[in-house]
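Starting off, we have a lone chain in the form predicted on its own, written out as structure tokens.
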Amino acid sequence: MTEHSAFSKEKKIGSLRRRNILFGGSLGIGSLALGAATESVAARSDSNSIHWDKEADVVVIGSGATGLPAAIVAREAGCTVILVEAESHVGGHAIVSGGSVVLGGGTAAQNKFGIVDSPDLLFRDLTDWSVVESNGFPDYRYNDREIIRAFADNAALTCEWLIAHGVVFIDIAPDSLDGVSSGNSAPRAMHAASMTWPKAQTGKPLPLQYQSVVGTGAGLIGPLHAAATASGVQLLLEHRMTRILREQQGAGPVLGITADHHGQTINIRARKGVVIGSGGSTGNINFRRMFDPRLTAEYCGLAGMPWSNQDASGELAAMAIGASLWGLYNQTGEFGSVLSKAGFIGCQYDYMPGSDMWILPWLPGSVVFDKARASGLRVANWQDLILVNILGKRFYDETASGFSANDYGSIKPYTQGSYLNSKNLRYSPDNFLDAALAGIGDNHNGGGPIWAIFDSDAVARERWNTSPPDVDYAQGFFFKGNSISELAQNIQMQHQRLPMPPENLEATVARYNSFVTSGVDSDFGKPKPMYQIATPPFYAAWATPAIHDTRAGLRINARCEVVDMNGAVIPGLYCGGESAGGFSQHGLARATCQGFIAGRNVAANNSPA
């Protein structure tokens, strides 16, 4: 290709490295930084002005569960594959979960426990209008059909393929188990046995007797890292990709990417393409505030964090040289594990999914202990505490949970798209997350910190460990106090930007404790609450809600080819999995999906850049 005759011989100098000639965005965490897309350079550039640090025919974003089966694919179908990882270590988000992949559509597991599926009962279960939780939100009602399609007739196929490459899943039929949002007519979730593959949390792999019977987040990764790794797919580690390089900012194909390097500026050529699964946006305060405004930044309890952070860096590098957003509603729908109520209290990364037992905190063996700074209690009994708000007052009954999600047996009796599945629903609101997220009624946004208030007969009866490294003290989300009073006076951290009223916590704890005696929560419900809070210590617990799917994203087709504002395919930019939007469900499936469609499109692209 010939430059365009609009660049001048000094302007072709000067563009010999991509920031003089280059269109993309800043990729500044909390902007969205459009503006630096629309440089006012009218010219086209192409490969051939551009200084090449690096090339392949394929270059992937991110080794999560979209990215890595992305990478092995195209590797496998005969390309040449750099893939960049951001952090020192591989695995995304999904090395820290509990490994549940919900494909289903008839696979050999399936078939094994004669558990009747298929690409249609997946599909049209995963369209149903008619399913509606008992808050009134639907699942499935905003889900794109196109890309639901390509989801159902390749599960089965991602699954085997899954196997195929090491993956080792548990040998139970099928459920539902962690599946959220993935059908009601077939069990379908499988979990990735941990095996010997060491936990991102722990350092360590689970005990012999239980390598091949719980499921984990790296019994799914540590297969498809080494099976990258033999194929030899080029992982490039701490190379945060910054910007995505497009022929023209609005126009032609995507040509590769610019990462940093430890402060040093690398761009990659893609001849065939570039693949996004940078893992969504969660982590972005601003962007995801586009959809809530009230998540501001005391929701700083991320799954997947330490570990991985979910920037937006992906969607926010796609956006500039033009693509668009897709799916939005299924972001701010409250149904699913969007947000969940926290299930470590008194630190940082409270989320926890579930109740299996092996769904461990942050431990000093972990690589980003360091990060993480302290592993949490865990809550056995919701009656051992009180949640109180920014203001030292209670807001909702403690053993409520978050939104609920369809799943298969949720409705009983189904059948599909009928109108009786919602009309039949029994309308029972569980507004836990909303109470928590609500404020204080003043101008600030967000709902601010939620506490965990207990005393030291609470910690006796939960066997709770209140000193580091079980607590965050050093950072503000734990305090200790000999007196209520006192108590509430400690409380201080970056989040608590008010100081809480030390007559407002006493009289919050004085009233519970009347309900104790009385036996009558008359305030919130909170079924017989059992527990005075009256033997000092005092103690308060970071336990503020915890942000965790992303749901939205960009928008692709069936091919999982990124779609520009104007409807058009971008050439050459593939998404999958967080970053991706259309696609309403929790988990490792659809990411597992798309990377595996992604892979083999991107690979059989005759039209490089």
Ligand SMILES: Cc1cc2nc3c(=O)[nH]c(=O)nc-3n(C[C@H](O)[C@H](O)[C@H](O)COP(=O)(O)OP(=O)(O)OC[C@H]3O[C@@H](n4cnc5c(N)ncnc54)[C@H](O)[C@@H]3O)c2cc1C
Second form
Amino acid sequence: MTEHSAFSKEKKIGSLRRRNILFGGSLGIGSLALGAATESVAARSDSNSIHWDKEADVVVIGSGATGLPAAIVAREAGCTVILVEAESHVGGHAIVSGGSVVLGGGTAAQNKFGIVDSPDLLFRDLTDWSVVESNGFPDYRYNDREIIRAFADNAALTCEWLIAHGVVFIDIAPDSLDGVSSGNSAPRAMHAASMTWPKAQTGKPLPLQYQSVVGTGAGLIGPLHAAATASGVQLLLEHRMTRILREQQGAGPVLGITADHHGQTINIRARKGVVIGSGGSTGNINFRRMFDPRLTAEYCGLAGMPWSNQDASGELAAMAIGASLWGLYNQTGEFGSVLSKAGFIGCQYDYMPGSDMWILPWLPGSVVFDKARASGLRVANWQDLILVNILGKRFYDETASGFSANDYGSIKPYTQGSYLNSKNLRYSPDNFLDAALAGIGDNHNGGGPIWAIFDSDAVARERWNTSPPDVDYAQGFFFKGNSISELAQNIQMQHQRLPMPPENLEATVARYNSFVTSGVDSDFGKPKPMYQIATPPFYAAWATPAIHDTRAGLRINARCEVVDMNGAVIPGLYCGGESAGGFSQHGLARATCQGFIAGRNVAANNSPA
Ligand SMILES: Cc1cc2nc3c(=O)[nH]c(=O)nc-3n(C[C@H](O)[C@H](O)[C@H](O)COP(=O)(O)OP(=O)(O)OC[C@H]3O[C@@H](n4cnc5c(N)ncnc54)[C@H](O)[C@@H]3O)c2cc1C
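Next up, the form predicted together with the ligand. The previous block was the form predicted on its own.
Now the full complex is given, and it begins with the chain already shown.
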């Protein structure tokens, strides 16, 4: 069929359906496009019609770990593809990530290094409900079996597909580093070599000697961005999807999307379908509080921001046309990697540095540094400070870890499916947020800001620079005082909703200093408290946890089709990654794999709108 005859047929279908089309908001002034994903040429004027400004077989929302694979797969299957990205740059959280991709199921790299794995073993691992995390929360218990089966069957394929599209994995045996909830039976993590791709955090590639031996998200997204461009995916930056258009509310196929481009509303028709890869919901305060009411506005340092947000726009747009959410316990339960202990303090975006020195803070070379404003101070030794809550009270052993995870070898001995596994865990009171909430009692759900308090001797030991751009005085994420009392009075910022009582902070510091003298922290058991906080000036640095992952979202099936509240597929709507529910796993593996699956299935959709 020629492009023109295809167009004529679809135009008829479209004009019939337009009478019943569900839409809202302002419709753009536009026209119908001919075949390819290019600017439209013909205008419509009927007030009941949608004016399609652009048109393609497939429209993908978001250029991250889900969206890029989906777009490339669909394009290479012969579809025209428009990829809309809200930001002025590609990559989403994926490009700022550490680039550890925990696929497995029998990858070439596993085979090369003699690691035994298979789709069945991967499936059994990720549905093993005998496993709990060290804080006692069940990990894999609420994974949807259908979704995990699809992942297990496609994980190794996705891995080979990534390699075929330019991703270079560091040539070492797969390990368990930086993978979270990836199963206990086999090491599966591979690390995308950063190569010459510039890091989002710095705007520069890594030094030459590290490029093939250090993994970064840039090493994953750089090649995929290049492959998408080379294959002819039309990438529309600064196009924020605001609405998904469906024939009728709760019925009929998805027809396309509405996007906002610098205040202009445009309608983009998707003949075969729309793929949601918008990255999750943890940046939307009202949305995330449906899962966890404690996550009030002060948790404003979402990991991955300010490069991109997770504003729930994909979830909300799909729910508005009938989609269901799924596996909500996966978000409600406090799984390890959902909340991160701050690693860089004194700045808003205080994502943990972890053991990976290359997950760096934001530096002035980054194109988003004007939004990040400060790099923060990396804490090398948690003996150098105390953490206090909004009222100036300690609540925690500062040297305690962040949050734990279940990965290869984390439970020893481990017997798959055995209820005895839990006996091999040391249940840890790692519940940072609840600890911070304790004793506040001001009828507010959130714990309030958490501040790191230290003196100038600590600054010298850590070799910190307490001036901008390392710290953010201007927006109230860093304060200084010549006495502890003055410091407490100086702490005034948007999220410090109660003044910090100076006498509280004075008492806290005095008590802590007495623990240093006695060598015993009789409150929280910090091992041998080492340094008094006694030499002015004194400092308070923002150390509130970063929210990290979205682990629940839209209901999908094995084909990554979005499912409605009645359990029926919404024709032409697909989703993967952090906007999809049913799969409690951190990160890139499920996103790339589901992007791969969604791209394949949307391309094969032969019942186009
Ligand atoms: C600092 C950091 C380190 C990490 N390290 C790792 C790691 O080493 N290994 C691992 O497995 N995982 C890691 N992760 C997690 C991993 O990056 C994410 O889970 C993954 O990128 C999610 O993929 P996604 O496609 O769902 O979302 P993203 O990759 O975030 O992509 C979503 C995209 O959609 C765009 N978007 C959102 N809304 C709209 C809209 N309305 N219209 C148009 N575009 C929109 C966003 O701007 C973004 O570009 C890390 C995350 C962070 C933040």
